[in-house]
Partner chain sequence: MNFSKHWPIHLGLIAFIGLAMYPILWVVALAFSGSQDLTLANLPADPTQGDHLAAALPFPERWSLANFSGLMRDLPFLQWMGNSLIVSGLTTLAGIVIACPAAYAFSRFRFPGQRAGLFLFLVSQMYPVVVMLAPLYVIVSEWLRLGDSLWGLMLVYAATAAPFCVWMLKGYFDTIPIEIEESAIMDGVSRPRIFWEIVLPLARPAIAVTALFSFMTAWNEFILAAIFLENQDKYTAPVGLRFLVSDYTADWGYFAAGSILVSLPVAALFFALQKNLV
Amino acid sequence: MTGISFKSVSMAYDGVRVVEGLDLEVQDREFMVFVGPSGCGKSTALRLIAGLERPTSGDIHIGARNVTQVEPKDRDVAMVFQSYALYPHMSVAENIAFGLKVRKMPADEIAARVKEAAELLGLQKYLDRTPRQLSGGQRQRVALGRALVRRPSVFLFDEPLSNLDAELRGVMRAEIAKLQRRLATTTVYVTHDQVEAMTMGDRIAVLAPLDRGKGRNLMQVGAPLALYDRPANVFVAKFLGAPRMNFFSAVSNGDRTLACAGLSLDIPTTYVGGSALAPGKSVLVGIRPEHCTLGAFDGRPGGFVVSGLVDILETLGHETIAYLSTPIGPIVAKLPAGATGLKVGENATLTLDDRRFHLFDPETEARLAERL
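Just the structure block for this chain alone, the form predicted on its own, nothing else.
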């Protein structure tokens, strides 16, 4: 069993706090993704697992071992960096084998492991080439191969796809996820890209900078769709989803309706009543762009109609993104391709699915209570 545990881990550089009170369990054989904006401590957390940094306080366990003070070479982890960090004068085979040679492994065992990794990563034809003779994707595969041959108990990835173009990132996302499932090795993957997080991870840990997380980094942990459908707070709701969730302010009428800009909207039945939605209670309402449809309410269940001026239209082929200025504030709608009746500078009407509203406390930014 090779899970990873952060127990009240904090980290500061020259008195500047970066990670504060991190408590997190990565399960055995799990693909865990740390995601968040720059400065949220995600790479620092990864380096703490690797032993490249020592926490200011708290403990880190890998499996049953407390590795807080254990040297990196003794932690049985392999790390793939954003920079490929390949030796330019060595061949692909020599780069992959380098770590094993340092550990003085027998030559026949090294050759067997390099051959196995090359077959797994499709590098058989490139073993005699040097890094400068490879594409970016091939260099990334070599960096992966160098980690694979170690056969570690934990894989660590620090934004390994950031240097690749969009198409190649999509290919490598699928390859890394497939490789992790095949090897069934506990993996922690750091990225700022929500698409990578949503498509690759078994679970996601959303982290925030301490000033935006109000003194803590970890905002929410869970399966990708669970976080997308039920974000625990405004930060997670804004970070996951592109375009990001729409927000507008409303006030509870006390009768399971909210008032906003002279309009009345129903509270989803999933939300409990009581003091959280008492009369006069301010509420921050969120709705995702894909839950906004073009046209007025036509009698179908769940509809809150709002009209506004079309500011921007983004035609993406498979869909159209419309940006509107409305009485309740800016609204972004994700609409089908070729949506008719939309012109920049003219008015348009949207129906917001009131069954898909997300309600937050504007002071704490926490999600309001719901029935299970």
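Swap state to the form predicted together with the partner chain from the form predicted on its own:
Here we give the lone chain, stripped of any partners or molecules.
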């Protein structure tokens, strides 16, 4: 069992707090993604697992072992860095073998492992080359190979695809995910890219900078779709999804309806009543762009219809993104490619699917209680 536990971990650099009271469990063999904007402490959390940083307070466990004060080399973890961090003066084979040589592994065992990793990653032809003679994708594979041959209990990835172009990033994303499934090794992957987070991880931990997370880093942890469909707070709702979720303010009428800009909308039946939705209570309503459809009420009960001026149209081929100014505020709608009839500068009508509304407390920014 090689799960990872953060137990009330805090970390400060020169007195500046970066991680505060982090409690998090990564399960054995799980692919966990730490995602968040710059300064949210995701890389610091990864470095804490690696042992490259020591927490100011709290404990870190790998498996049953408290590794808080254990040296990196004794933690049985391997890390892939954003910049690949290959040794420029060594060949590919030497780069891959270096960690094993340091551990005084027999030469024939080293050769066998290097060969195996090279075959797995398609590096056989490049073993004698130096890193500068390789493309970005090949370098990334060497960095992976260097981690793989160690056969560690935990893999750590620190934004490994950031330096690759979009096409290669897609390929490597799939390769890393496939590799992790095949090796079934506990993996923590740090990224700021929500596509990587949504597509690669078994679970995602969304982290926020302390000032935006109201003094804590961990905003929500769970399966990708669970976070997307039921964000626990405004931060997660805004961070996951592109274009990001639309928000507008409303006031509870007390009869399971909300008033907004002179319009009335129904509260989704999943939301519980009670004090949270007492009359006069302000509510922040969120709706994802893909849950806004073009045109007036289609006859289905519960559609919330708003009209507004089309400011910008982004035609992406497979879909069209429309930016509208409406009485309830700016709304972004993700429409099918053939969304005809829309023109910049003209009015358009959208129907917001009120079954898909997300309700948040404007003060705490937490999701309002639901009946699940």
